[in-house]
Amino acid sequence: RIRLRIRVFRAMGGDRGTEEELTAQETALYDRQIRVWGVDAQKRLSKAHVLVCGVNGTTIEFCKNIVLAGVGSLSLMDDHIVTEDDLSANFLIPHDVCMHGVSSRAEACCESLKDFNPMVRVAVAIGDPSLIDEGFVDRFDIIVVSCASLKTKLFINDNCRKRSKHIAFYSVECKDSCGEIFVDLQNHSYLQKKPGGEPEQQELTYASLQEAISVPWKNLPKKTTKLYYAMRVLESYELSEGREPGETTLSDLPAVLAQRKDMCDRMSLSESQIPTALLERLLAAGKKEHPPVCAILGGILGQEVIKSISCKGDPIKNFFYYDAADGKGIMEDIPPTPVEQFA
């Protein structure tokens, strides 16, 4: 079992009791947003601990948003050394960092994030996300995973679900002009505003990532976005080939088309539901992110995490897709499939 070290660059005191009031400094700093979502929501936010596995243009937009909002603590896990490719979408990495070749992505962004809000505790977690243990997971209330293999995402999501405490899980991927967010809040209670009436308590039950991607395609609505299917084909191909996310090019297209045919035949879905042109775009993207799409996905993810922590507002259930080609954002609710359907 791997031992993970946490390098804390700035600490702002220990955890506070659940009933402790906001300090005068916090109240003054967060005055505008307190007027929007209330004192209780801000108190919940100030006690929340967030882990981000995978630092890229999309997750750094998310980190900026929750740091500005006043999250309790943020830990970044990404040991990959900064390269010139990282500079295209990650606006927090100083341009001179990659020249020295000694800073990890997490380390390069940590100091800059502190400048957004000195009241937020920011740390770098050193380790491999695919090997984090249950004790480490217990330190957090929210875990966001990006640029990780499907195997790693499933492993972390499963660990979140096994814990006695409630840990919300999110994954987010940006493929150039396309993006996907997955949300697993397990059992989630929240207040829903009613026009002209009192807020009502709502309950939602979420599927795990494994359940959400295992639903037979023939059981899904005909209007299910093509991006859902395309992302499943791509991640299945990467998994079968032992590729890391984004380690694909247009030269892989014939093999990916064969993968599409095999999956569509098994799932009784027409191949026209997964256009070749869409797969070409995703393959050509590789690891490239489109900064405007990063900002959109990071903004939506930040909003969703704040909803989850504050227990206010309708959350995404459970996929969100964005495609800059048509400028549309689509939410898909992919439910768990009953066991008998796999029999």
Second form
Amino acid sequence: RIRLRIRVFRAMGGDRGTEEELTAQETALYDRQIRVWGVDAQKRLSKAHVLVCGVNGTTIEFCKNIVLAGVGSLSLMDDHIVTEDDLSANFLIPHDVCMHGVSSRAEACCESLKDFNPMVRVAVAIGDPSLIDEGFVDRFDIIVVSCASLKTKLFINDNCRKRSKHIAFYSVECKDSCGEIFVDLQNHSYLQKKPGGEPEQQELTYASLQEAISVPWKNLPKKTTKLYYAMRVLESYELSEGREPGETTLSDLPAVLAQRKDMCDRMSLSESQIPTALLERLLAAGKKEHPPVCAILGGILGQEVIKSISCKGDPIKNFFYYDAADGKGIMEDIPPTPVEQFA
Amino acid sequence: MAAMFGGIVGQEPENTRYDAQISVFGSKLQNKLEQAKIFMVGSGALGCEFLKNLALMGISCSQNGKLTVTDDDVIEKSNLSRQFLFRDWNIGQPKSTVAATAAMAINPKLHVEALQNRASPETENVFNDAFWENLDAVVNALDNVTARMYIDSRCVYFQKPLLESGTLGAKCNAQMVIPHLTENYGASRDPPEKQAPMCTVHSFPHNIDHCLTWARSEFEGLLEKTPTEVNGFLSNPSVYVAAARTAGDAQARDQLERVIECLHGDKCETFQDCITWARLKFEDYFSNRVKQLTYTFPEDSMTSSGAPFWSAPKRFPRPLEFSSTDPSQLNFILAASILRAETFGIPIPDWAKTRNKVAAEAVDKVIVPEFQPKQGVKIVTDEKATSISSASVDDAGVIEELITKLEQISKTLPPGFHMNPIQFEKDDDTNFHMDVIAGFANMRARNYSIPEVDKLKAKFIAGRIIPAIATATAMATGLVCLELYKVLAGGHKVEDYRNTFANLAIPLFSIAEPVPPKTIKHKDLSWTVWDRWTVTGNITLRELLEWLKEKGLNAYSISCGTSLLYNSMFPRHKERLDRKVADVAREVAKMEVPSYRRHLDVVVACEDDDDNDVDIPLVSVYFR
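Now that the form predicted alone has been shown, please provide the structure of the form predicted together with the partner chain.
Okay, now the whole complex, with that chain kicking things off.
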């Protein structure tokens, strides 16, 4: 039996109550951002525990952002050994990676992240994302998954939803110069700012990952972004071939096109909605990320997590897509929220 | 949209860290990126993010490439929440050098030079013509509009692409300025922030912003400007005095009065003197001046048009009664005394820093003279007035008297006497600066029944702080770097570029193609801000005027840099008409024309035949 080894750090000094003031050190350090989201949000951040599975250019950008923001703790799970490939988009991997002996991606990034903000507990979480069970997810308030198989993502998302504690789930993928962020906040209530009026309480209900990717394509609005479909085709392909995420090349194209045809036929979508050129691009990219796109996606994801922890600001519901080819950033709500009927 | 992204070159990976880019753009473009010569202005929040991106992308990462980064600022604690290349132990060190070193740790091939010059007209000897001409692109990483406008003007002059971005809280934007393709940054500006009229700030505040603006201005005047003036006089008395005589105006008179006050009337030698000064200032600002104001303009007074003088938004002030039992008042006096002591180099006793009986007693010891408001005191009420000093007929005479008095006083000063001007530093919570400013503002607010503010809010307004977060900063630089690929690749049309505005709080993500530059037409000619007209030959001013006349333009003024070469309204300039433009520049305008310089750029003001002004491009005269 595989025992899941996890290192968990005890909270130093216990969790603070909301009545406790920020320390002078925190007030000085966080001055500029407190002026954006307020003292209360800063306190909530300092109590939040975040898990990131999958260390790559995008998730490291995200980690940088939330560590600077001052979350309570950050756990990194990624035991892949660091290689030179990691230098292309991950700014925390030392450039002389091969000379530094053998370390995992999580280990390689951990110390630098601690340096960004000594008040945040940053630790390596040893383990396999595909084995993250209910007990494990319960230690966290936010879980971000990247570069994991669909099966793993579904498993983790499902476990998050099983807990009575509110655990927000995000998945992010950056391929080439485009990317997808998926958000599942389950039930999220927050105060929405109204221009020139009193803030209003909002209640949002999110779909699970399973629900979000199982919507029959014929039920989706015509303008739904091509990236949504393309990502689903690749996901299915990797799943059916038992591939590691991103472990694809251009030589897979014919098989992927067949996959596309199969899915489009089943779900009554015209194949032209998923351009061959786009699939080519994503296949050729594999796991390769463009650094500027990592910064964009990491920035957006960072702010999403901050919004969810602080319950301030309108969160993305529930997909965000960015594509440098046209420069567009698009939000999709899938499955679409039914429009309320007015009497 | 050109397939900069969205396609694959299908090139074989070269087993470098740039394989992701090479497989999309090809190794030829990758080489171009590595050899790029970039000027990055600013090394703070945006700067750190840019350096990280550039290091990863391989931009300027070769001996032939070069990234020049400049910033005159040093690192402080509140920077660390965004400027992740800095650590606690870097506080006090220059931003540019620390950031450059940290970026080289990400990619040792980064060829970067870190400077500490503010990019402004004063550093054009550092950032000279050769420097600018050699650049491929300029990236702004600035936090103020003034610097942005200056860099924009340089980029227009040298025809260089400018990649501009900024953040404000959760909002960010990226704007591309490409020579000949887009409008320049200065072409469309936000309307200028409305500044309150001087008399509102000085006598008729009606909100806390007015009080804080006034507070900051008084702080700077009393604790920075006057001590600086004093030192200016002491270091070179004859020069200082001569300058005051030459100026001979109300402002010079005011300044002399303040210097004398500092060295004579209000001079402090002990800490108790400083307490006296602070207590009397309190009485002056928050009691006497209010009594004088309401004496000159009683509550029921009328304006010349018969309306009540004190109608909204004016608020009728009431004088404050000092009491050392009021913590906020006592705090203010103590903080002000401490800073006053600093300017005189007087040691500060421990009890001054705590609000206790000893402190209260020291303040109560001060003898405060009775005040009687006077008749005939002039108080500025005109909203359009830009100066509070009221000119009098005999300023020059008064100045002479003041100079005599000043010279007498200076003989009584101990040798080596000098003052220590204080520069407002908002982020040091132990320096009492914000205590004084918030105190000034809140006491004033109390006079005018305006709600007071806490130190945090006061710091925000008085310190002109910009709220900032790492996420928006990271995103802005990501967006710019995508455009930078296009700029360095070259050959892209305006439709290929993207300006982006995003608000991460909502979230909102909106893009647009940059706007082409405005075209100006005249007869059958058209041009934009990017164009230059060229004239070859070592021509005379007259020949230049005739060349323009042929285009239907009547030139009436020709200048080069900041020097006027010719203006039709000065009769003696007629003598210059048959002299060579280059010679006039050198000899009359005393311009330096180095031997490698083959052309001069002149600004010509023209009218058409209907006497309408026509904004023509810069004219380059190639005289060699």
